[in-house]
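Take a look at this single chain in structure tokens; it is the form predicted on its own.
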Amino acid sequence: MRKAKGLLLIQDGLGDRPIYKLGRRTPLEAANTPNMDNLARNAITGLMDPLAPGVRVGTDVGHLALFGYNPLRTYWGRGPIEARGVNIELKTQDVALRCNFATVDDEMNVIDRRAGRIREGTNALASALSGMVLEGDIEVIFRLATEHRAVLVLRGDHLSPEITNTDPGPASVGEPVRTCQPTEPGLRLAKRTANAINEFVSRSHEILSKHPVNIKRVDEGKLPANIVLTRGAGSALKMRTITERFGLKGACVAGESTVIGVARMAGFDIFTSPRFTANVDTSLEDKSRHALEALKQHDLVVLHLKGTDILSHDNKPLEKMHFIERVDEMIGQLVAKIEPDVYIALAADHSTPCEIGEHTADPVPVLIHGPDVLVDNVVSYGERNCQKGGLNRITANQFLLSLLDLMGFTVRYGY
């Protein structure tokens, strides 16, 4: 069977709901997107549920599904994915957690879970925490991830990921930092691990509150990153790579540690750069250039953009619309330089409606453009238009399989 190349562009948190000030349109529907629309007119389109209708997912689960995994069988917590994203090789008994630098008041109430989306000085803050030894000879490995995010790995004997979060969550800002506990009573190893987490969080507050980076931030009227909040505990799990399963060579162009972690687990080569900020100021030109370069030596290239999700969480629909228009310009430049026999797919890992400010279960618009796809009657790329498309409503796994089948990389089931 003949083989072809493919480019999958993921706009994180792209899906949205109608917004009054955009004329009851979504940011994608309101945006001027001639290049996405041109792809849609010559593509097969549809709506995609990352996992299943009505199921909300995180960025980690959404990307696991888009990279071909079944998260119901392979998901083991956000922490191990984040650890892979920052190049920490986990040992069997390690427990990894996703973390945020955050701001708390004197009563340990959470003021801002992202410390004002801190970006400067975070390497120095992370270095101040890594290497500490907790009670019971538990070693701390702490490494900066993307912007306000970080990764904590506990290394020692008799540890368990069966513990709760200290992060109270986005709906609980103003409430106290949670005490880490075993997920069920009587879990001895989990109790030991929870105690270690509580010690780490307490010591992080003591160290960070006095750190020169935060003293300077307070003097400048900025929120200090004076504590670390933890969530998503998990341990390493061996699993087969997608590149091995389908016999393809994959590459991922991204600047966000979660996506990089999933891509590494899937066997993809990573193309990244300091100019990939995982925010709206990321260099779209550099990402486009890396994607074109990766296509020369790889079968499937995944190009990830985070800005749409950032603006959604901050309830900035106009800015989201304008960022989508910038992405559309990048797509136009990409299409002009890509060989006509390359399949181009557009997708998102989940919906993040601006006025909700959080991930929802709304399906996302998708399309696959290529030399021999069965083109449907959809004429523009958007949530409402794509629900009329030939792909109908499918899951992320089904969407990826559809793309790989067109590329010639799937295996026939039965004889």
Given for the second form:
2 protein chains.
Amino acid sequence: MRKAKGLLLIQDGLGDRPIYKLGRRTPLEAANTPNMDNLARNAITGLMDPLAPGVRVGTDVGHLALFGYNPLRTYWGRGPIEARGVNIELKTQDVALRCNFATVDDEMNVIDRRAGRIREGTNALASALSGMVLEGDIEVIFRLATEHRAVLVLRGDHLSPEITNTDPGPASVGEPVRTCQPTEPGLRLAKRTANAINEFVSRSHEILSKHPVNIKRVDEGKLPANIVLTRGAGSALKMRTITERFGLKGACVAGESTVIGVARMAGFDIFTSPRFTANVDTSLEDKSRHALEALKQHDLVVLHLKGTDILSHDNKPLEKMHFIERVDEMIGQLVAKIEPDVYIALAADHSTPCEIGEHTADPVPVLIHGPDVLVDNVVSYGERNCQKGGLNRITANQFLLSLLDLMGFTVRYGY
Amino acid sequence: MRKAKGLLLIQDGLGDRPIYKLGRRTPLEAANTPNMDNLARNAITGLMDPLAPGVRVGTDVGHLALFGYNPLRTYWGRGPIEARGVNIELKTQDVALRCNFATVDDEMNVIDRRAGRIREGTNALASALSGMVLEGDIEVIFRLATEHRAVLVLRGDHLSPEITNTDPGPASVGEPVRTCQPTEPGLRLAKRTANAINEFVSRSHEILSKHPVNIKRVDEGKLPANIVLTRGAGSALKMRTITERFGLKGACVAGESTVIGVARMAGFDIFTSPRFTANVDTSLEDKSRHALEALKQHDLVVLHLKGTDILSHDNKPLEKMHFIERVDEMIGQLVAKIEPDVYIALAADHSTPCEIGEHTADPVPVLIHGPDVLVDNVVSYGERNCQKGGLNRITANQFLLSLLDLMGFTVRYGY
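So the form predicted on its own is up there; where is the form predicted in complex with a further copy of the same chain?
What follows is the entire complex, opening with the chain shown before.
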């Protein structure tokens, strides 16, 4: 079958709901996006549900689905994805956990789950925790991810990921740090693992409270990153890479460790840089340049942008709109430099309506632009315009397969 | 429940993509089809995916789905479907394979997988191969299907369909005939079956090379059908017929053995004729006449046309357009003679875009016309018009069930 290349741009948490001060339009609808609209005019558009209508997902599950995996079969906790994101190669017995640097008061109640979104000195804090030994013989690998996020890997025999979170979760200000426990009573390995986690959290509080980085932060009136909260425990995943499944070479341009983790598990080559901050201040120019470079040697290039999601969680619709306009400029520059036979797809991993401040199940607008797609009548990229698109309403798996089919990489059932 | 009759017309490989020389329209969009458009104006329309968005299928799987079966549960190779197509009743232990008459050079490299699409003398060639005995006690039943296609059934004890193809597949010119092997090492019955197949292929080459039909072909400068290539091994399927499932009487008007095979497995009565060539030169008048005849005694009549798919594989968009226009005339004559209370449905088993030359996962346009359907705003039958149809986007199974429901034949879940 004829083969073609494809570029998939993912704007994290792009989907939104009507916002009064934007004239009852979403940030995407309100934004001035001539380049996305140009793509839409010559594309097939539609609505995409990460898993299914009405099902909310995290960034990890949303990306697993967009990378062509069925998260209901391949998802065993965010920890292993994050571990791959920070380039830790998990061994079979390892248990990996997603962590936050957080701030607690003297009674171990959570003041801020993100320690004031700490960005400076975090490498030094992470180093101070890595290498400790728990329960006599469990080795700790602790590595910084992006911003206040980190990864904890427990390495040793007789461990189990069937444990609960110590992180009390979003909207938990004032709540105490939870005690890690087996997910069900009687799980012996899980009990041992939970003990190790509780020891780790407790020692993290001791070590971090005295750390110079935090003493300086307190002096400056900032929240200290005086504890590590854990969640999303899981073991190594066994996934067939996208190369094995479809015979294509993939690349992912991203700064966020979750997305990098999923991409690595899918067998994608990673293009990243310290200037990819997984935030609003990421270098769009560098991302664009890396994507063009990656397209030379790869069939499918995924370009991920986190800024839209960050601004949504912080309920900043106007800033989200402006960020989308900056992305639109980047798209304009990209399109001008891409060969016309390359398929260009726009998508999002999930919706994050600003006024909700969390991921919701609202479907996201998507489009595929390319030389021979059945162009529909939609002339602007937006949540409501794409409701009338020719793709109709499909899932993230189906969307990726549709893109791969246009690119000539799908497998045929039957003769 | 009130019962009504239905006619389902399947245009094989109908779906296409925009073609430059047709004004960026598909052959169906470009064709002058007043009768299909008349149906569309008074129908509910939509898009149909054979299995799911982004999933490519073969004619066999596409038809299993359109006849109401879940191919993921009922599909075990094309051989058994083809065997039913040429009216061989499989025994439990039989292994059936799909075959091509092909042309190889002296080094057993494939020159043409279809022996120049041979159509004459093939019955004599098939007879020369049937009845041989392999591996001491395995009986060979070899029967011609349509054109260069045939069916091989191995009858004997201790056989297994878990074997690989000797046919190297499409785009294999110059490649050697493959050796048949078990699909996994260590399968004892499969090893014995593979040995039998290899013996059969080798003896087919000996016998056919010397056959008068081929000597004459070589004299005339045509490619000789000097070998049989095998693929799609499978055992007898156990499927509940459509009569058992829905209590309806079905008929299928078709010339192509795959479609006839699926229809027979589904319990449909077959209306066929030597003038149904499963190609462009089929007799549309005869098909139409048989369909009207079949409607007298049957609830659901499926009328299958292969020409659209053949012309797509050969990248002949203009000819495809003209063939569709001939089908449109046939539809006009049919509709004039059919009672107004009969539901008329138009569908396709999959898309075969001319410029790709292979089946793709693009959804196909469908419609259901009848006395009480919820007519939508679509006024012309085409890939893009049906994107806006009232059926939205559904699968082939769902499409057939929707038709059967209108006809009053579905089963109710719950009280």
